[in-house]
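In structure tokens, one chain follows: the form predicted on its own.
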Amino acid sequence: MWLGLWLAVLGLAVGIVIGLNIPLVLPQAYAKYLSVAALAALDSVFGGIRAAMEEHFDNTIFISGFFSNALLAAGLAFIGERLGIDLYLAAVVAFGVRLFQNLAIIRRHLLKK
């Protein structure tokens, strides 16, 4: 379990370093889509870490959840923008609450050990 956790943390750190060093500038019009998709992906990562700590991690569930959550969040932002409604806020609230819940559970697991 700890090897998987450290690999996930290492992968996240490597991804952040690569992302900060690539000179890629995205148009500001995509900022809303990218931010909710990143929030959904981060929720999946914390859910995966939580599942690994509870020893019921499933790679298929993690990968399918990672991409489906990110696509759903970006899709809500896109549809909301077309309708003139801020539907992306629904994704921000839902994934934000789950993110903090997963983080609290991870913290409890770490403090119990």
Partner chain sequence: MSKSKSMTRSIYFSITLVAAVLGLLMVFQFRTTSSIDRGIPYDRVQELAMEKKQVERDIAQLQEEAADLSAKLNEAGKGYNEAAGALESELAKVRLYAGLTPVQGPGVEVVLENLPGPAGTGLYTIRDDDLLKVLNDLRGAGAEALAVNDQRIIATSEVRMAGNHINVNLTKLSPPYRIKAIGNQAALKSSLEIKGGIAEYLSDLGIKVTVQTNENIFIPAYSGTVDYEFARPAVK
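Residue numbers count along the first chain shown, from 1. Values in this document were obtained by computation on a predicted structure and should not be read as measured data. In this text, rigid core is short for the largest set of C-alphas that superpose within 1.5 Å between two forms. What changes on going to the form predicted in complex with its partner chain:
Core-aligned CA deviation for residue 104 between the two forms: less than 2 Å. Superposition on the rigid core between the two forms places the CA atom of residue 12 2 Å or more away from its counterpart. After superposing the rigid core, the Cα of residue 24 is displaced by 2 Å or more between the two forms.
Would you mind giving the form predicted in complex with its partner chain, to go alongside the form predicted on its own above?
Next up is only this chain, free of partner chains and other molecules.
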């Protein structure tokens, strides 16, 4: 369990270092999509942590959920942009709510111990 946490922190650090060292800046037009995708990814990670605490963590669900959520959120934002609706707000609200739910559950698990 603790090894997993440390690995997660290490992965995060590696990602940050790579991101900071790539001289690539996304066009501003994509910033909105990326932000929603990042939110979805964050939600997936917290979902994974929660699943691990409830002891029914499934690797496949975790990985597929992570990428599909991120892509879906970005796609939703994109489609919303084309249709003239701020559809990314739906993704922000949905993932935001789930994020807080997951956080609450994780907190309870931690406090119960």
